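Below, in structure tokens: the form predicted alone, a single chain.
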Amino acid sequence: MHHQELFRRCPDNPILTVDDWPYPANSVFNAAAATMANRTVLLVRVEDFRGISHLTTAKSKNGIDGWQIDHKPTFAPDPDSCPEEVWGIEDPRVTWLNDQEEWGVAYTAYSEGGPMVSLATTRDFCSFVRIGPVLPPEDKDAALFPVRFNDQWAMVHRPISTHVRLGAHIWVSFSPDLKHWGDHQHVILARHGSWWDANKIGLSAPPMETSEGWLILYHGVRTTVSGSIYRLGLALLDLDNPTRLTHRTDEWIFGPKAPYEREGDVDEVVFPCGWLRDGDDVRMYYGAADLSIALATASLQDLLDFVLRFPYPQRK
């Protein structure tokens, strides 16, 4: 039986490239996604010709074309006030925080000590209030949950350990105030051996609340003799306890196939930082080969039906 990818590529892909940009840039990719005032809003990672990234807002009525893009960086690194941003800010994920009535933005601040997790908030994707760095290097691929658990905010992230057995796994941590984080627990472990998600995994889009649990879209990195391949899988976390993994796909559900995904600044990469749900429709916005932004769509029910086929064995 032919393996069927659960997401269908938009025929207009890639939907955003540097050719669309109102100012000079090397590449546009890895965008967070939100819906505001009946418009799709992308917070796009833009890499300049120094190799340093900033974030720029793009808006569209249909989420496919007709993008209105800010004419200068919307959220730029501020290394004078925020030394952790000296080498740029990357890979944002945004979550609507119900209690605060604003979006929480988790992003990678690239410090001299390595990449680390920083947080900010926004109400309009025009101005941003920095909470600041919250987790030390090396840590990235972070996103907030939209609700609190026992009065605690929760965040998914991906620290890296040099310890041979630890590697790069997905963790969840908790905070009373979005600033101070603790109670760190690893939740999804990278597999070992020849798996598509061996040794290095990380969160892709933010957790999505569903009737079956928190749907997690994550990337796995397969290291080959010719380089790495970034593919996507699914997991489910318990609705009331996001540190409890209930299901995880054995197989990947989406990987680089199209030419714009296979060849670019970094070959063989699909890297979503945002997805949007409208009823049963899920729109996934992803960076393609670290060069452009593409869109793929899926049925939420199809995603859930698939991940539910892979119950995760609970530890005794």
The other form holds:
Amino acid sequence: MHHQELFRRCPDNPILTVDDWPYPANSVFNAAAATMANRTVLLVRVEDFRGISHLTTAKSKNGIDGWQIDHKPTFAPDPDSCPEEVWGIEDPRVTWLNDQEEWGVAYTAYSEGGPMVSLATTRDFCSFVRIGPVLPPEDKDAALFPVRFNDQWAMVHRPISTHVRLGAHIWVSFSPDLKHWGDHQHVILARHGSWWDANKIGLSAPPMETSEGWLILYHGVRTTVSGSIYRLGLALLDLDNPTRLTHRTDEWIFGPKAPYEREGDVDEVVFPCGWLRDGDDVRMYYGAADLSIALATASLQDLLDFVLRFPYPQRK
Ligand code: BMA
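Rather than the form predicted alone that you just supplied, could I have the structure of the form predicted together with beta-D-mannopyranose (BMA)?
Shown next: the complete complex, the earlier chain at its head.
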């Protein structure tokens, strides 16, 4: 199998659009995913006609169709109490936190000072408890790990560096309490030049625990004269030390191809915020062209076999 076919698109794509929405919206995309009581739950980014985003819960038995969608925003920005959310909340990633018996939600709070990372928790995808803004601008594409390392929570995120190695790279930070974060380390650097993941990368779906390490799905942004192209690659982090990168694919494994990925509010974008594992099956939910939600599936073993062909370090 060619590695461009590791993920197979669902024939029903796009599986969710604004036409399915119970209330008027400009776009529905970049959804987090979870499994709750045998149902697939998507926490969907919905952009309203002001351009401001909120999150709404959609549930389905088979994860493809028959979605039950909340009739109003489930988790809306609250700029009166949370000024960092004044321009909306975007791109959630959810992680089941074993010790706490709840999901941790990392999302982009769009503040007047720029996009930053906020955290919240939920037990039911109806009500959310904010932990608060945890990393200052510009920082986004964050997700929690499900377990602690030496008693510390860990989180992947993507600050933007204006120093010598200018660019947007993937970092991991640690916290004793989910609120205060430190011990920041960069773990995956954007490549340079003509690479598909030159200059700007970011985590896509949350890290997935596998026998070979933490499987990382990340996006790389190729800048061209007619705009950016968002594509996806894989990496592995050491199971015991998530700051140690052990593998990283040279080539992207998934990129915009279908018409709904190539043309939308932002052309040439595939942007997953969630993937779910069921045995060897991996279901990846992704925003398509900042307009709709699509689904593609892969075999976990195939993904691992492919990424294991690229031990790190290698040339950049
Ligand atoms: C990124 C994020 C995503 C968006 C993507 C493409 O920077 O803002 O929400 O899907 O750009 O526009």
